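Listed next as structure tokens is one chain, alone, in the form predicted alone.
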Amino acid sequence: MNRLAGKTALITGAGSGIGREVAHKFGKEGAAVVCADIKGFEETAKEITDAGGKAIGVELDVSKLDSWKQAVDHTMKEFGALDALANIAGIPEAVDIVDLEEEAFDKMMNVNLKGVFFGMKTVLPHFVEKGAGKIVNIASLAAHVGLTNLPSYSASKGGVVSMSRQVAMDYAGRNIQINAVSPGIIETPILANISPEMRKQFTDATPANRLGRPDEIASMVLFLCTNEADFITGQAMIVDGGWGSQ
């Protein structure tokens, strides 16, 4: 339980579903966490001090440059290092693409693309000067696959992993890991709302015969941040009960 003993982990998203379970379980792994988020970070980080860990709060919003910088800035004054980053924050959507607005597209690719842009630009220059660190971008499965009325949501996730991978080339020499982890469908909140009949239909879809649940996706990302992943860099990790490979 002390796989990130001493390391400093910045978490975006932190404030609820994903993100939320990443950093509670980077905090049982003995890891000072930095929970960023636009609402519900401070919650989490109490959670995670109430139950014995290390964590702080931070306002970030992914989709502003200015914002990086200053949650970076506070993790170094408050920490005085940066070792893991997990780009989790992310937003959905289910239209036609005929449908549509330009207005909604900018916006999905602000957050879900141009936020793991900046994360690594702000984070990567204290990793090398460090010389060593972890990065792990959350992607899709509609990266892989394709799925239907997620057509802005696949263009940004799919960017986030062919961008994780042309980065990882670029510091793979310098002790820099930097992974895409690719959920299937997960119980979190963005599904509260959806209709008995979809819930069934994503099930029938995922060969393992029910939803993930978001400590399984924290998990991978918490092992691509441990030293045992050193070798690994590059990747495109799929977590989806097996329905891309269908």
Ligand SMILES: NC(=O)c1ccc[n+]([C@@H]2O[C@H](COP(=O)([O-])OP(=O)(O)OC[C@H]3O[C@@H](n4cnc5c(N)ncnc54)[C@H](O)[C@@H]3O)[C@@H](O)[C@H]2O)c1
Contents of the next structure:
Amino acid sequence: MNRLAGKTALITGAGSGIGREVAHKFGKEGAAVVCADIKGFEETAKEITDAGGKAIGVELDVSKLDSWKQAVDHTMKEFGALDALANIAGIPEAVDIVDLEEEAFDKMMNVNLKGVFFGMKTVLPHFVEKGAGKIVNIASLAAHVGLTNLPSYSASKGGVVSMSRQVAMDYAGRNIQINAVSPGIIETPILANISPEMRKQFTDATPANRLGRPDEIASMVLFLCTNEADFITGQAMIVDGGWGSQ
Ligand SMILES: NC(=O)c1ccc[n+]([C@@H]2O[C@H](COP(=O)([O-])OP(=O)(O)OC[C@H]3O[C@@H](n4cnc5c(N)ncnc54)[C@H](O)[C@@H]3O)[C@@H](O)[C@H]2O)c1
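Form predicted in complex with this ligand structure, per the form predicted alone context:
Okay, now the whole complex, with that chain kicking things off.
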């Protein structure tokens, strides 16, 4: 408990799945949590405050730079500081590249990759001024191994891994750590529409012989945002039950 006491963290995608779990974990560890999303953010913030934590809900469309500026301004007004950013928001796809429409490709890049770019661009000046900061960007196993029917998703998450590694180099000397976390297949609403056959295929492909839980990703995000991880930067931590190691 209290591994993030006195810290303020902005979590995108906090309205559902992994982001919601990250927000809860951060709240339990004493952080003031800014729950940001296009939906569900007020609910997550209320759950945290009902449990005795500190949180606010903020509407943030990660694909819009203005929306980022407003969310960070609001955070500074409310809590006076920002210590950590967890970029969790993301959208999925399941399509063969031949059937992938240009608009869908652009939307994927705008949310999954540009959203991470805008987030880092907006918070880094605050971290530099403070002389410290942590950023964790959620990528995916799809950034590291070939999976099926995920062309734009894999490209967006590969971009998240490369951009995190690169920006980490520029800021490592200023006590700012930037890492990616690459989940395997995790049981969240993002999997709501997969068939039982696909679920079995995912489970069989995972050496741990099960899907992951959102709290197992949240634990890694939490660790990377604590001072226990001050010497870790530019990494992509793969949390996948062993899939990528086969
Ligand atoms: N669940 C998995 O198996 C898995 C695996 C690898 C990576 N991931 C990644 O983890 C992250 C979270 O996924 P999840 O499984 O919790 O999914 P989820 O659908 O439960 O949550 C995603 C959240 O992102 C939000 N979001 C979507 N577009 C947004 C936008 N423009 N601005 C702000 N918020 C937006 C949604 O409203 C939702 O609350 C995503 O980046 C996803 O790609 C998930």
